[in-house]
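Taking the form predicted on its own, here's one chain by itself in structure tokens.
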Amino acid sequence: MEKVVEVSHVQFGYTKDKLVFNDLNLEVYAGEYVCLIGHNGSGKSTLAKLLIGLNEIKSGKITIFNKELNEQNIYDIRKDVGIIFQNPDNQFIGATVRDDIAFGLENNCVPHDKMEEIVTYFARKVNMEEFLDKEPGNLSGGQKQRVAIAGTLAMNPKLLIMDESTSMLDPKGKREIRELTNELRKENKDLTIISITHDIEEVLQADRVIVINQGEVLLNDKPEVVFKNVETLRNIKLDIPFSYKLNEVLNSLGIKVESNDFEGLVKELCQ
């Protein structure tokens, strides 16, 4: 399987005497949906900024699409990378929602007739089509985030980095974005997604979960494997899915059911 991202022995710190990462190593493969989780201050958002070259590493190497991330090719790499930040105000440029979604398309010289079609398509995808002529500053936080998501997806990135991109959405909005993510993956099997999130329901649908703690990879496996490390996750103050909490309670009562075996759970409770 082709590597899309390779972080090798990366060292980085905002100050000389305090490192965020001392020796970070991880890989992400083409078509994967990887969730990064960890407590606040563990380095997740810092990693996202490193992957798009907003911060420069002290040592080590970051490779994206088989190209080492450096000053010579950073702009070439960014053409295939889309990032959605936690604060949507950091991404607004256009005077209207329509202009903002279209901004990246204009920079890539997409023909106007195709541009309109793409803008409308993604505005509809995030339920913002009726706001296309509104000023971004007049939108709610959740609406702004939807527009930021639409603008990034419109660029058709090969690698999509989501840095707490649903944090300002209500539960319904988060569910809609999870559904949109799944739909995008079905439409484009080669789309690679790195999602930094606290949304446990989102983590459960990922192909792989990477747990970062104190600047290091603590756990790296499928969700069902990672969440079996209940005590480890609790020790670093991370939540676990409700189904796993329920499984703990049932096990304490002598009812043995796998966390994701809901059919088995129903049978046990009906006995």
Ligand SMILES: Nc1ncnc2c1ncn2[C@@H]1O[C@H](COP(=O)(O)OP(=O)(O)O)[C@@H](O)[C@H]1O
Given for the second form:
Amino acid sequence: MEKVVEVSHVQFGYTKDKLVFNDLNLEVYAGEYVCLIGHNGSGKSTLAKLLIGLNEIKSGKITIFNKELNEQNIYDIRKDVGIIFQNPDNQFIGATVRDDIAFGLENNCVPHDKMEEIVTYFARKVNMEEFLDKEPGNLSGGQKQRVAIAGTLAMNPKLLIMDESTSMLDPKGKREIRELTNELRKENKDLTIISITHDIEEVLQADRVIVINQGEVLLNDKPEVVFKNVETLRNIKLDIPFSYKLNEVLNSLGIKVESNDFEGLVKELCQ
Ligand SMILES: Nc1ncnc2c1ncn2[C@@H]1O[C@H](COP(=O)(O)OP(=O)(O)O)[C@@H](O)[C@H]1O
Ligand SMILES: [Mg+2]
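Output the structure of the form predicted in complex with the named molecule; the preceding block shows the form predicted on its own.
Now the complete complex, all chains and molecules, led by this one.
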């Protein structure tokens, strides 16, 4: 399998006296959907920023698409990487939603009519088509996130990094974005996604889950394996997904449930 991301013995800290990562190692392969989870302050956003070279690492090596991330390669690498930050307010620059979604395409000199087509397509995909001529500043947090997602997807990245990019959406909105990324993955089997998220439904559909704790990889496996480590997850004060907690309780009561049918389970219990 082709390696898309390789983080090898990375050391990094914002200040001299406090390291965020002492010796971080992880790999992500082409076509994988990897969810990164962990307690607040564990270094998830920092990792996302390091992957696009926003901060310089102290030692170690980061390789993206087989190119070492350094001053020479950084602009080349960024062409293939789309990142959606935690706070959508940081991404707005245009006078209208249309301008915002088009921003990256304009920088890439995409012809005007083609650009219109792409912008409309992704605006529709994130349910923001009717807002195309509106001012981004007046949108709600969730709507801003939708616009940021559309703008990044419009660039057709090979590696998509999402940092809690659906945190302001309601469950339905989260599901819509999940469906959208799934659709894109079906169209493009090589699309690699790294998603930092608290959305349990999303984590459960990932190919792999990496649990970061205090700057270290604590667990790294398929979701069903990771979530079996209930005690470990509880020790790092990670919010164990509601449904798993529920499952635990039910299991202790001797009640057997379909472990993947959460919505059904919740409905059943609420009746
Ligand atoms: N710009 C910054 N300057 C100094 N310290 C920072 C900065 N951003 C984050 N940190 C610190 O780095 C650590 C990791 O933060 P972060 O990567 O944002 O964690 P997470 O995204 O997992 O919540 C925290 O201790 C945080 O306070
Ligand atoms: Mg963060």
